[in-house]
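Encoded as structure tokens, the following chain is the form predicted on its own, with no partner shown.
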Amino acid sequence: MSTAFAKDITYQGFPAIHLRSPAGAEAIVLLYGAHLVSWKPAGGEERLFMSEKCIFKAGTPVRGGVPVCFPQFGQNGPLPQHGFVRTRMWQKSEAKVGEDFAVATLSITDDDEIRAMWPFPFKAELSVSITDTRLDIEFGCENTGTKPLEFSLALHTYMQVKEVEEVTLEGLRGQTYRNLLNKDAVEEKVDTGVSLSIDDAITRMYYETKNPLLLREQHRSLGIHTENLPDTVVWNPWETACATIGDMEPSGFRHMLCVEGAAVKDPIHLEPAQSWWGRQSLVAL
């Protein structure tokens, strides 16, 4: 049985806290965005997926792990792509280990530099527990101002694979999607096979997915489940798109795919010191 703890540390030039579960279980995230760089279950593999090149540099998204894409998702809006909060320090809030679990919280307020941007003052919290082979990072937001502000979230998780094309992705059938891969597209289909399989470039938006998913390869599998996050993004870049990323490697596409809760369809509203939640949890198999 390994000691627990939650402690301070610097990685890659960045403070960070080092989590370690009782029963041993490991994760690691940056006050730099709140950004989760690592997770290992109790007994074993790392399972996020962190580019060779990923580029540790003040105002830079960090390529791999659990990015934050807060207030907007993408390039819907005028924001930054996936907004500002991935590339800006946030404060500790608590960080401790209880019986079975060790848990860490970030938080981030708005500032001058971001109302010029985002005109709407709030609190955001980020947390990441872990058990012996579960994973909890919960995201929460409260309007701190005087008229109502809404936004669009994804917590735009990096899972670690042998092979992508020898996983499947499995609950999404009867699903609906849109392929945004064709910007211009605005079409949506619903998924009809028992699973997804990965053989080509994705970036789908599934809306409304209730069900867990579960990611599986032939040695392992993880189960993945969301709350208050209804919608689910899919993305692996594939050869050509990789090779034009600059901080990700040209075979890094053979080793990642992207399952994401998000609420991005229909953009969380919250009225004068309302606040909301959303959880993604991921269970080594």
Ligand code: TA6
Second form
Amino acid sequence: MSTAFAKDITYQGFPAIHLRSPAGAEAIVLLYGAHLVSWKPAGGEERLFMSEKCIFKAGTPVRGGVPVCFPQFGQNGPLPQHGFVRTRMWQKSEAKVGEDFAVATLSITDDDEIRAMWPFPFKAELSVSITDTRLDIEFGCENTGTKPLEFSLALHTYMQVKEVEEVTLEGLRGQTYRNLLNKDAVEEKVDTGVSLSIDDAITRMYYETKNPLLLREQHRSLGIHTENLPDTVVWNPWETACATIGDMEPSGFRHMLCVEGAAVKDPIHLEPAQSWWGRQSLVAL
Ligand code: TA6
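Having seen the form predicted on its own, I'd like the form predicted together with the named molecule now, please.
To see the whole picture, the full complex is given below, headed by that same chain.
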């Protein structure tokens, strides 16, 4: 029987929290970016992809795990790509073990540097909770200012897969998507496939995704469920683009698929004192 814990550690030079649930599941979340870098369900293998060439350096995004994209997705606005919280230090609010879970909650608020980019006082929280086979990643945001604010959010989850050409993503049939590979294309399409197979570069934003999605591999599967995150981004750079990503090994694209719970098409609008949350949950099957 393993011992459950929620302890402070250093991971690749960054302060981090290492969780182990009573059933033996484990997760590691950095204070830098509130970035989840590892999740192993009880008795199982690592389920998050981390690039072997990841650069662990303040100011540089971490390649792999679960980047938190807030308050902007991609380059849809004036802020740095995917917003600014993924490259800032968060604070630890709580880390504890319960009867059948372990949880860590991190928070970040605006400061002078953030307000110079984005003049909206806010408090954001990210909590990572693990049980035996389940991971919940929940992002919350409160408008602590005196004027309305708007933001997008994506939990940019890099799923680790043995061989991406052998996986299928099920549950997207009939869903409308926009192909983000072609930045000029405004055309929307409906996915008519029984399941999605990956054999080329893909960057799609699916709207109003139904729950759950199933990422099926030959030897294991992953159930993906979201709440309050209506959009799903599916991303794999494939060979040519992967070769241009400096912090990713050339074969990295074969071992990952990003399936990102997101709220992008319709940004979240918060009046003063209003708050909002969205969650992505993974179940190892
Ligand atoms: O979510 C897909 C995406 O926006 C892609 O277009 C791709 O650029 C990816 O995110 C990674 O972005 P990053 O800034 O982490 O290199």
